[in-house]
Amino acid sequence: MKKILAFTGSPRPRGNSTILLEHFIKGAKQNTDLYEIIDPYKIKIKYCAGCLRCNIIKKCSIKDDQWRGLSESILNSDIIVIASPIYFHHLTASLKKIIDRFRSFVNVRITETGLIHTPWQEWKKDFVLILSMGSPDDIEAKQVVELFEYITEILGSENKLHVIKATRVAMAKQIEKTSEELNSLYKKLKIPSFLSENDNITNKQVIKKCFELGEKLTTRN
């Protein structure tokens, strides 16, 4: 079976992103019991130093936190889930912390051109994006996505990232909301309320891509 370990970025107990991810793992639990849900508010893991010695020992550095067992984790699993908000035009920075200890997994080659990255082994995993934000423009996720393709290039060629976003969902739980709650809070938002209709029936295709990724990726040799 799959192995899978995901990660929640909302600080909201009921963010969008959560709620998308649990949609994720319910489609993956029709095809494996592999399943693990790490929130990075709640676990000890400090800043990149930027120190450069995992170049040297290949493998961070850094002691006194959690990042040996996660890295153990990550390394062992077949399916990473990454499931957070836009803020500012990228992810949370709990999230942010986690991806820059990334660093320690591969050897990084100053050229006169530029950088050469050489993974410590080669990657073959399946990477997935749930991105949410309260833009109606999907622009506001580019920079992860263009960040989250470099970072599965580099890793290994037989890697695959997969994306799944949701737009115009700003408030906790909206992405679960009725046409007619949409129409309240668009009220209140001052966002025109003739959009809840088309929102609603957008929100719960989002759901169901989680949903359909998750038992899709979960069934693959």
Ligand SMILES: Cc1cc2nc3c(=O)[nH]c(=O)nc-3n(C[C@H](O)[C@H](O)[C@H](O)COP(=O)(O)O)c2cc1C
Given for the second form:
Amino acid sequence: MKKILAFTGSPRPRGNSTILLEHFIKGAKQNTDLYEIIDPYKIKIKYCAGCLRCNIIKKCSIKDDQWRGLSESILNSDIIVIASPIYFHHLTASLKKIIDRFRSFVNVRITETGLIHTPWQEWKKDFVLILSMGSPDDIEAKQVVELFEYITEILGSENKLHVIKATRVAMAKQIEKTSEELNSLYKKLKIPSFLSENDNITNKQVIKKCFELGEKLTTRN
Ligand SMILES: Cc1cc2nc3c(=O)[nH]c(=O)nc-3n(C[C@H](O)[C@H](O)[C@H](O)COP(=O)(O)O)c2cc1C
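Please give the corresponding structure for the form predicted together with the ligand, as opposed to the form predicted alone shown earlier.
Next comes the full complex, and the chain you just saw is listed first.
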């Protein structure tokens, strides 16, 4: 059975991105019971100290936080899901703090022409980005997608990246609102309400995509 490790980046109790993750997990549960959801706001993870000792000792040297257990869960997973709102074109800071600690998974050598990254372990995972944003234009997620293209690449050529984006979802739980609910919300937000029907169809499609990707990635191959 495939093992999933998912991170929620939203500070909202049930943010749009977290709701989409729920649908991914629902799909995955067709094939696996092995999933863990990490709320970065609830665990103690310190900031990367930039000591670079990991380049020698092959692990992070920071003590007194939960990185050791978390890093084991990361390494033991088959699928890593990051479900986050876009905040100023990026992930929320709660997740960035964790991403920086990924430095300890690789050896980095400086050469004349650039950096050479060599992961300490073999990485062969599916990475899934589930991103929600207020803008109608998914260009807002460009930097996050590029960051993960980079991360998956330096961690090994066998990793795969999958991206699902929800646009024009600014308010809490907007992704699961009916077209009538969207209609009245759009009136309040002064968004042309004729958009609500189409947006509702798009939101449902994004939800379906999450379910289907969860199911597909956990199918035994
Ligand atoms: C601090 C902050 C910054 C934001 N920055 C952006 C942004 O750069 N682009 C965008 O499209 N939406 C932005 N948004 C809107 C959120 O991405 C949007 O509301 C998202 O759906 C929230 O997801 P959640 O419900 O999972 O928390 C921002 C919201 C906040 C609170």
